[in-house]
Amino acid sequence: MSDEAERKMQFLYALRSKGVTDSRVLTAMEKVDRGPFIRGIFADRAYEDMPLPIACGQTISQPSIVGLMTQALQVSARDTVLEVGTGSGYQAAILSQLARRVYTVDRHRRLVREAREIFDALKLSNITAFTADGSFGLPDQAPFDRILVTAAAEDPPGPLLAQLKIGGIMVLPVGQSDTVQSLIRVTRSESGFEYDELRPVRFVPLVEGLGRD
């Protein structure tokens, strides 16, 4: 077996052992190489199940958390998804394998520019990336079937709840930035919102406004 095949097998085994069991999610994560999304001195650690630093003081989440959040989102092939917090672009690339259309926003211009370059190189034509304050969502493209937030807010932001379709699902970390946060799944029904607490997590805080880069 080649090194790469073995690495891929270990990568998928690590995902399964952490609870990522949805076959569509595993297939998407097998297809999208995490390597191109990590630059510089951490590039050789791309296949380890750990978060890694990226530009602008942000992080790329560990693959098992990406997998668990994607699994909780229950994306179908017809869905339009909003991702708040593009970061490296890795999560959006995974979502692009599962959804009809992915909109992703980040407050850091540099991250959006670098992510776009990778999406183009990988020919992921169903992702549109914007530089914007993600806490306000994307009203012009709303409503969304699914919303994924990759930064922690104290409460689910009102504009994002408003942009979720009836029957839609939002997955996000909630909690104070310096204590343990909870991963929450919000489902919108005719009568309101239902909240499920999924697991403890740790994410960078959701910051309002645009970055300086």
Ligand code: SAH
Second form
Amino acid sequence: MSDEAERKMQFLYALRSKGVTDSRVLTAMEKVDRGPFIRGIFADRAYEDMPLPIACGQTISQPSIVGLMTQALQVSARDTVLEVGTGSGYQAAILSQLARRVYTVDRHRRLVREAREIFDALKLSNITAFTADGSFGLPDQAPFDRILVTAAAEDPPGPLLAQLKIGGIMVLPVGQSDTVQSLIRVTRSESGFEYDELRPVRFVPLVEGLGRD
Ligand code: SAH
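Can I get the form predicted in complex with this ligand as well, since the one above is the form predicted on its own?
Entire complex below, previous chain first.
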């Protein structure tokens, strides 16, 4: 077996052993190479199941967490999805394989610019990336079938709840930064919002305003 095939097999094995079992999610993660989303000295660790540093003091999430969050979001092929926290762009690229349209926002211009370059190079034409404070969502593109937040807020931001369709699902980490946070799933029905706690996680905080970069 080639080194690449073996690396890919180990990558998928790590995902499965940590509970990523949805075959559509696994296929998407098999298809989108994590390599291009990691630059510089950590590039050779792209296939390990670890979070890694990216520009602007942020992190690309651990692949198994990307898989578990994507699985919890239950994306279908007709969905319009909002991701808050573009970071490297890897999570948005995975979502782009499963959804009709993906909007992703980050408060750092540089991260958005670099992620767009990768989306273009990989011809992921159903992703649109914006620089914005994602805690306000994207009012012009709302409402969304699915919302995924990849930075931790103390509570689910009100504008994001408001921009979720009836029948929609939002997955997000909540809790104070620097402590263990909980990944929660919010489901919106006619009668209101239902909250499920999924697992402990650790994310960088959701920060107000735009980055100074
Ligand atoms: N999903 C990313 C990892 C995200 S790390 C990936 O796949 O690589 C969290 C990101 O959230 C960081 O890039 C950070 O800049 C961004 N962020 C934090 N607060 C934000 C806010 N209010 N609005 C938009 N992005 C925010």
